[in-house]
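Single chain ahead, by itself, as structure tokens, in the form predicted alone.
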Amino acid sequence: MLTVTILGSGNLATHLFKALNASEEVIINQWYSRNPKTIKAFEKTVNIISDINDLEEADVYFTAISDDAIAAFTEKLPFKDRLVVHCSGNVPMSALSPKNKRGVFYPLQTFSKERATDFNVIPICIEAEDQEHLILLKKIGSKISSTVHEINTEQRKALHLAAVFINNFVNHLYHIGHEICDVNQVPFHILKPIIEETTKKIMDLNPIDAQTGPAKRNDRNTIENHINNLEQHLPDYTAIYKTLTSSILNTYGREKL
């Protein structure tokens, strides 16, 4: 049996706990949270602690905390020469304290506590300082996911950047679309079929082939109408519209705005 400890209690830590806890070959020794009230709902399932000095020995310590806190937090861990990994997409493995063995266990997905996630379909990107620990992380990853990739720091950073574009930025565009609908008293749910189709289409087509819309067609009248509408009702979003439209125009060999 593999023994693990989870450090942190945010969205990722919670989903990671659920996935690891469901595996019959993994035992979660402890779950550390600076504020144990945030994971109180799991207190009958796992030993929850709030003092790092109470940490017991485990095969792997999963550090699922904010990126900026990883270096200082792992330096304070009260032990040496154990395997400590972080779960960040943008933080180099070297940010972890060198007093322990270091690695990365990065599930490439967006997580919200309120929404169930099937970990089996989530790609897990791993990195380690030596082959022994790389094999260990791959073994653990394979217990909860069907896809585990050996990815170095620079590749992982690139994946994280790409994920920000296709997830975080796209979600913000959904928010803008929602506001446009609200301002014009149109139900946002009318757009859900096109959202679904856009997602499905990208599974079969290269993004450059899937692109449609006025910028792809170089439909300047429609573009100007959109800009005028935004300037009248939601001027803060005009610059975003112009930037994205210019990028699409440039991609397909058209003159930018």
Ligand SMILES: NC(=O)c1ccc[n+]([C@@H]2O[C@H](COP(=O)([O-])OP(=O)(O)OC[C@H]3O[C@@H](n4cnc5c(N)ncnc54)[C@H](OP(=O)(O)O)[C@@H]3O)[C@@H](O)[C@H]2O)c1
Given for the second form:
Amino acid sequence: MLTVTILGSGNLATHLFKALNASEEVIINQWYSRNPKTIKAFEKTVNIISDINDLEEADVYFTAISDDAIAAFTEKLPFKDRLVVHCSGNVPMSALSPKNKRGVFYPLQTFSKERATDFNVIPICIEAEDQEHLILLKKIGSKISSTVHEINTEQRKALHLAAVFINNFVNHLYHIGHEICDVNQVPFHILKPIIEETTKKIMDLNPIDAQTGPAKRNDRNTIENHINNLEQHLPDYTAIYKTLTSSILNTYGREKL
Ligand SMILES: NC(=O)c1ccc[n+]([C@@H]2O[C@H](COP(=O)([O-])OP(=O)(O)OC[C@H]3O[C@@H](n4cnc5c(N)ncnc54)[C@H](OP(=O)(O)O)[C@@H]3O)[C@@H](O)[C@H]2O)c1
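Same protein, the form predicted in complex with this ligand this time rather than the form predicted alone?
Below is the entire complex, every chain and molecule, led by the chain shown above.
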């Protein structure tokens, strides 16, 4: 049996708790939160604590707190020589306090508390200071997911950067599309089939082969029309349109805007 403790009670911590708690081979010893009211709903299932001095021994401590707080928080932990991991895409393993054994357990997915997720399909990127702990993290990862990858800090940072483009930025572009619909009083839901097809398409084609649209075709009149429309109705988005259009033109060997 593997014993673990979760530190933090935000989006990821909550999903991690649910996934680990569902595994019969993992025991969640404790769940620490500096604000335990946020996880009161789980108090009958797990021992919730709000003081790090009450932390008991566990095989792994999952630090699922804000990136910027990881270094100072792990330095304050009242024990040493135990395995403490963080769950961030962009924080180096070396940011963890060296008084404990260090590792990373990064599930590459977007998590929101209010949305259910299937952890089994989420790739887990692991890193550890030594082979023994790498094996341990692989073992825990495989209890909740079917894909566990050994990924070093630089590779993980690159994956995180790519994920910002393909998730955060794409989602922001959905938001812009939503605003354009609102301003012009057309329902956003009419766009949902094209959103779905855009995602499905790159499961079979490379993104470079899946590209369509006025920038790919070099349809300058259409591009000009779009820019005029934005300048009139939503001028804050003109720069994004021009930057992305130039990038697509450049990718397909055309002259930039
Ligand atoms: N959400 C995702 O999609 C996702 C995906 C992969 C990895 N991650 C990683 O998971 C980690 C947590 O992200 P999240 O999205 O779950 O964040 P979140 O929902 O904002 O939750 C952050 C948690 O950290 C706690 N916290 C912040 N500063 C703290 C401190 N100094 N001491 C103790 N607790 C502190 C917060 O407590 P309060 O509630 O009291 O402020 C909260 O419980 C990050 O490293 C992030 O990079 C997130």
